[in-house]
Protein chains: 2
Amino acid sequence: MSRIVKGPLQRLRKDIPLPLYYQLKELIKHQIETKAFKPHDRLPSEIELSEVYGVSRMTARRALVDLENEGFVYRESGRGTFVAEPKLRQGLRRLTSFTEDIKARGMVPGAKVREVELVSDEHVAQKLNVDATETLVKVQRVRLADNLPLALETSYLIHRYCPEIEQSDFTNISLYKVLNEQYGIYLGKAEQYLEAKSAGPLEAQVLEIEEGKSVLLMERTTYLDDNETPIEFVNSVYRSDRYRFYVELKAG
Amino acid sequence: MSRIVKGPLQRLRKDIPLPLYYQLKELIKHQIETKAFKPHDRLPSEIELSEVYGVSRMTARRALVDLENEGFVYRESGRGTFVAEPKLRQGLRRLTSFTEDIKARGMVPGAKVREVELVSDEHVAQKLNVDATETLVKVQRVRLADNLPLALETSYLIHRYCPEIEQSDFTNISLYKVLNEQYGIYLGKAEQYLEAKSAGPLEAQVLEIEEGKSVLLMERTTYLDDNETPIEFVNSVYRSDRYRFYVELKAG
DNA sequence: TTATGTCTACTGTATATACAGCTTATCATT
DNA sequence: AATGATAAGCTGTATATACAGTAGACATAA
């Protein structure tokens, strides 16, 4: 015996300060990520969503438009809203960890930890917009893809925000995951620079290439979700024969 | 004797199929670019704009929200809408020409045309998703910043879409501008790859560096505004001592 | 002096409504 | 069998309205 439910599903909470359009957006995003909606499936129309979740059409619309801007769906006038291909969801300058990046390229990521220590460094402190004497956590890892060395990655975190993080074993654990799950730190934007340079002795050794070979240097400053406070500075040196950086740009 | 104008300025045209919010957005963008509004100036409030231009508050709002998403302004709840720093307007995944890019970095862009000819090339044809025999326009230029060689840029266009474009002089003219103004071609997305490599003989010569030095290779495929049809393939080799690539990533 | 409240202006969220424009399917007509 | 009209369903644009939340300025009270 099933109970017939009329009206809204009431899965959105109107008693919390999270906007309805945001709750609906996250709910649909979750359904896409868990494959409840598959690529190129048509999502419910704006009117259907508004009826099912008990919001106005304009609110449902806002959720769909935001999802489109984030690359999760594409919309066609007169036809409907459809789930985008996963590859289109990447590429758009989304901030990804090494692990995510390599997985998306169809390889198996790995790491060998070379060094985890507390340091202070004037140059890095400047990038992180803190005092030169501020204690930093330095994590240096050789990054592997399919068990072959791909990059030498040196991360610096502000110790104050994540005390005792130096106790963690970073061989199999994503740094971003630890920040998120253990310290409740959410990331916002990242600024990233790419340039070409020649491999130095250390880089040549750990990457197993000749000294002087061209390598890709990536410098990244990661910010908290306020997009103002730097939390991490990363210096990564990639083997150029095994890695190239990809980014998708939009006109406008 | 001046005529007193009451009510809307009527600078927006309601008789053409361009949406009002779009017209207003472009108008404000133009005022920002021509410095009528300077960085950190407060723009008129949503209500002021709606009164001045004779649209509803929600329409004015849409223009401002879009401008924020494009990085031209930043909005603060309870305070207003402000013009963003130029540097913040870049970086965000916007597709830019060499000319725009260099100007944004505060240098004077230039070009020396090395070659403009009709060719066919199997490898490039594949990137452009056309038949290997398709006629392509090859434009090779040495790109200058402050009169110093910065990059060797080789563009390939599909001749069918822009016949006779090979007659143009590309020394001082942006390729994208010609596509837009002469052929009515609007660009959508671009896919871009970056890698490090060693300079070959030609590159060393035109960039005035030693052969074998590390250089940054950028490959770009540009698409029409349908985001499906490739229109251009560009191969650019940058001097690594004078250029590094910047991109801003968002979490989420 | 230092809080504390109040007022005002602004952005943020949400609803209801209307009509235009596009796409697809259906059905009637030639 | 091809053509054309029509209707239904969808997104896109636009307006009007309401109230919540935030920030700054200013006056007032402890």
Given for the second form:
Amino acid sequence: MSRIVKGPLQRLRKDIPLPLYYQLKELIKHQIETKAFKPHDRLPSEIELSEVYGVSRMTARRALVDLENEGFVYRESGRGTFVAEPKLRQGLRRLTSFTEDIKARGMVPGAKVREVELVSDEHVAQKLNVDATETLVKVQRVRLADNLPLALETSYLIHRYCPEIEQSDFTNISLYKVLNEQYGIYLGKAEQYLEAKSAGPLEAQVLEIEEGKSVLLMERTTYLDDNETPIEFVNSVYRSDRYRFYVELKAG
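Please give the corresponding structure for the form predicted alone, as opposed to the form predicted together with the DNA shown earlier.
Only one chain is given; partner chains and other molecules are left out.
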């Protein structure tokens, strides 16, 4: 228990509306974020937390479960609860490739290519504002950072803009770089949507997580530099325990 910081922040208040489990969760989260607990450090047990803070084991358990669901900790059966690696943070204001993002964080990007094929897809065609019979290039990859699977990414491109792109090796190269350097295609803007979902069997397998675990679904339509012509539709599923998105908002 020596890692638990002493002082006013340690006291759980019973005279305010905030539930005790939430106060305890935020206290532990603060200590993780300020490096009082470091990645893979073992946290105090439910019994230890309940004794120190004068709460029930159920309250302590709820705090730890919430921290696990938010990706701050992980549990190992028979060993205890440990601090997870910090989440990667991606901004939502700039249109960048996964490869650029990961390199900017000092990590090594990579991919396991699952599918590269020519397809027709009515749903995707609607997103790209083309006829349902339009030929599309489907590129599905498991995106890696330092060999850890972070996302299952499925991109669809309008094939007539980039003929023969399906012959490219997308294991260690950015799709956007190929579009730029080989086809002279420059991107202008994107419309992006985010929501939470549960991991299905395929997502659980390739991302190395449990089926049903919460993941982040991102759907994006990318436009050419005229900001009017869509060229790509992307469906990406991110591990919520390793990834979070942020955006800076300004008043007025």
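It should be emphasised that the depicted structure is a prediction, and the values quoted were computed from it without experimental measurement. For the two forms, the rigid core is made up of the largest set of C-alpha atoms that agree within 1.5 Å on superposition. Numbering follows the first chain given and starts at 1.
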Residue 189: CA shift of at least 2 Å between these two forms after core fit?
no
Relative to the superposed rigid core, does the CA atom of residue 199 travel 2 Å or more between these two forms?
no
Using a superposition on the rigid core, decide whether the Cα position of residue 236 changes by 2 angstroms or more between these two forms.
no
Relative to the superposed core, what is the Cα shift for residue 26 between these two forms, in Å?
45.1
